[in-house]
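Only one chain comes next, encoded as structure tokens, the form predicted alone.
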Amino acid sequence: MKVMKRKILVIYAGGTIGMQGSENGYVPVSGFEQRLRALLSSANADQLPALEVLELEQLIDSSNLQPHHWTELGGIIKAHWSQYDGFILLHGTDTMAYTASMLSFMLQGMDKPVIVTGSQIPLAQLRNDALDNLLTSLMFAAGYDIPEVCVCFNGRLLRGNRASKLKSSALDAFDSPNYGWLGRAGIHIELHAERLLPVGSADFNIPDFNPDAVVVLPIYPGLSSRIPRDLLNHHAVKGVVLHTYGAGNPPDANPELMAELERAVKRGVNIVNVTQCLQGQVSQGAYATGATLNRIGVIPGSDLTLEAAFTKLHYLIATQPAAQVKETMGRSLCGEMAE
């Protein structure tokens, strides 16, 4: 581990980790700033690197996160990454895979890391654990040359593009199931550096988004093909994330069902097929629900999460000419897939 001379940037969007209780339950609260440089004020804060604490003027309840926030924070790490070596973003959990996802793919090309964390506990609790991923998140931001989005949570450095919350209560709430962990912080801290991604010349793109461009449809036993037609039907759909069983499989039988999605691709709509399971990918073919997909022109999604395809989906369309989009959507970018 390097001795820590860098300086972080610390960007409090909201959620779990500065709230306060209220009548009503927890809420977002101002002023994490100072709560947080009083519980650092001990005599091991000099091994902290230099840091500095940027604080949203409207703080994000991550559960009503829109795609205009992932402009907003990207744009605030566009504009100060010259002036810091790292970054932590203070995020709540319920949508923290989705921004780490989306911030992975509007900041390709990084040197240097974005770390998002949060908690299950605010910090402002007795006890929690916000002061524990907080301080290993800045020892992994200031202390490893790691040029990637990532998440950390309960000791765990995840890929950010890879990462889900999969517990909604534990302290171990985030994995990363079809990768390996990036690092972990026990009594030592090990870096997997073999896992991460090559160091790049930033290209970034923050685009704004159009919050109707892509939407999931999830498949259930029974799931009328009245579903679909309402949810594509729409002018502004341009990508569907298309949830299926297994291996990719959709229940070909509803000859309804399979039509709409055939006519929603002939319109350009484009259609990218993950799994609901947790661990393996898509094998569109398999099995011959599958196949009928790859007639139809469906793209298959590899592994990618249902956070990070949703993600994608919505980066290559705000970003790529309509034509390009299904083929860009069908290779890895910056880790976010098996190829």
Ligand code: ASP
Contents of the next structure:
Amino acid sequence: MKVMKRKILVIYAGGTIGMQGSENGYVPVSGFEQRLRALLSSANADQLPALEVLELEQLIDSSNLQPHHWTELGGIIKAHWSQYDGFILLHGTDTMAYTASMLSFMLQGMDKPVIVTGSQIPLAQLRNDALDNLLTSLMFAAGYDIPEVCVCFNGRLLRGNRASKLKSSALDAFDSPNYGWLGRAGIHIELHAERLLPVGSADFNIPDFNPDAVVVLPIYPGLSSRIPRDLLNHHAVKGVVLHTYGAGNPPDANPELMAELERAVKRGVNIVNVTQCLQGQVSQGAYATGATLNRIGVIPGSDLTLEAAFTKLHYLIATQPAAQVKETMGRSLCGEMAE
Ligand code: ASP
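Give me the form predicted in complex with the ligand now, not the form predicted alone.
What follows is the entire complex, opening with the chain shown before.
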């Protein structure tokens, strides 16, 4: 663990961590820094790293997150990269895994930590998980060499593009079912340095996104070809996350649906197959149903989470020629999938 001489930028984007009650339920409110500093003044301030807080003008409940927010957040981190030793992003939990995944793609080659955290109970409540999540994130960011985008929650340090929100009301809301935790804060802080990505050299790419470019198509019993036809034929759609059963199986006994998928692939739409199971990976071809997708040219998504598949597809479509997306989608860029 390094001496806490590092300077950390805390970016407050919204979410429960800084919310207060209203007639209609929790809403994000400004003034997070004053509330935090008031709490920290009673703590052992000399144990804290130097920190500055940047509060976004438009604080959001992260269920209102749009792709342009990723451009804004990535741009802020890029603009401040050389001035700080690490970054903490305070974000709502609902779409935290999407943002952490997207940041991992935009900030490839990073050499310092970006830790995304939030809470299930606001900092303004007497009993909360906000202060602990923030302090633990600060300890990791200021004390260790972590060249990754992580999610830090309830004492767990997770690879950002492997994390998912699995619980809506428990404090251990996040886990990374297909990759070991990067660290754990119990009485002592432990870091699994052997699980971290290698240190890179920053060369960031923060694109603008077309929000209509990527869609998710869940497979469910009774899915006809009619709804997918409208979705796949929309002129803006360039990528599809196909959310299939088990080892990556679609209902191949529905020839119209398979034909719609095939026509879309032929038109240059990149379709990526990920499983609806929380753990494990797509093995496209283990069953004859899944093998149909190999023949059609659907990209097997290995053990990508839905959030990582969706953001990776968005990122690649925004930064690469369509013909190249298939090849790049099939390999790991920053530890997001097993190859
Ligand atoms: N709806 C909130 C949000 O995502 C939930 C939270 O932060 O825990 O902004």
